[in-house]
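Only one chain is given next, in structure tokens, and it is the form predicted on its own.
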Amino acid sequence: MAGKPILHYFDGRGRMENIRWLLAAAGVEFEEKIMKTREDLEKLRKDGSLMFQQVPMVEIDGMKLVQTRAILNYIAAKHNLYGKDIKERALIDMYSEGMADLNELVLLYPYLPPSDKGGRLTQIKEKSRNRYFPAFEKVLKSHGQDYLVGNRLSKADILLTELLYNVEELDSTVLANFPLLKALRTRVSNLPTVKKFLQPGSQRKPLENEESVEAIKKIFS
């Protein structure tokens, strides 16, 4: 029997949080090996664990996988969260790539100097309200189904739910005009595996604060 996946990353959201969400939603228990120092990162690099010298890295099914989207796609395919055919998979990938574009702005927000945060927050809110959230609201409205693709839970629904939570942390009013997105978030949040992940004490990471950002920067400096 294969062991639990092992996630190698720092103690924060970053690019690993998508992976945590997807594993948790799939009901997969995982372990984390937290990098706390520059030496921890260098050890992974020197022992050949990081193909491109970068994290995140996930040990799973005898592999050491790097590159976030490759990891997400493997987990989604393994746990039937990747559509029923290549057309559905193409839609799931297309939607997920759009989410990744917005999520990139969100995940880097805590690491910006204070003088840049106001402008970035304005950008996040503008793109959420006027570009990305209307697009996903339109998808849900167009077919009237519970989920984005094929009327069944997929990687895209899970990553979108995570993104909605993350943007709402920065602006609590951002979903006011998107009833179908709010309904999707509620639907996914009430799935037993996701509900468990959203409880205090789970492996979900909090938004980085100044102290955690400084600790993380020291690892990569």
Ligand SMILES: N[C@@H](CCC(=O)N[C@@H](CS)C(=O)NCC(=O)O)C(=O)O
Given for the second form:
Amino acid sequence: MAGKPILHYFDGRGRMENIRWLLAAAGVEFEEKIMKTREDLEKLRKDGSLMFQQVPMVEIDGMKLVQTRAILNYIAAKHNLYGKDIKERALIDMYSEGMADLNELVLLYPYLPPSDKGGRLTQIKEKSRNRYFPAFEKVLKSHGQDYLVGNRLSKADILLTELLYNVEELDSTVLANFPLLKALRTRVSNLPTVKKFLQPGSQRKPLENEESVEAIKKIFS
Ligand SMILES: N[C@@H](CCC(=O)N[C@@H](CS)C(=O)NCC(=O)O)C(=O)O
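Swap state to the form predicted together with this ligand from the form predicted on its own:
Zooming out: every chain and molecule, the one shown earlier first.
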């Protein structure tokens, strides 16, 4: 039996949080090796574990995978979260890339200098309300099904649920006009694996605070 995947990253959400969510939703137990210092990062770089000298890196099925999207796609394919054919896969990828564009703004937000945070928050709210959330609400409305693609849970539903939680943490009113997105989030949150991940004490990471941001910045400076 293959061992548990091992996630190499710092102690924060960053780019790894998508991967934690997807594994958890798929019911896969995983271990984390948390980098605490620059030396921890250098060690991984020196031993050749990081193809592009970057994390996230995930040891899984005898591979050392880097590049967040490649890792997500492997997990999705392995655990039947990637559609039934190439057309469904194309839609799942198209939706997930839209989510990634918004998620990039959200995940970097805690690392911005205070003077840039207000502007970024306005941008996140504007893009959520006027671009990305209406687009996903429209998809759900167009087919009336429980999930975004093929009436079946996929990577796209899981990443969207995570994104909805994360944006709502920054603006509690952002979902007010999106009833189908709220219903999707409730549906996904009630899956036993996700329900467990949403409980306190799980491997889900909290939003980075000033202290954790300082510690993480030291690793990469
Ligand atoms: N395209 C890569 C980007 C990875 C990335 O930027 N990782 C950051 C940490 S979140 C890093 O390792 N930075 C150090 C560096 O680029 O040298 C991915 O999606 O995995």
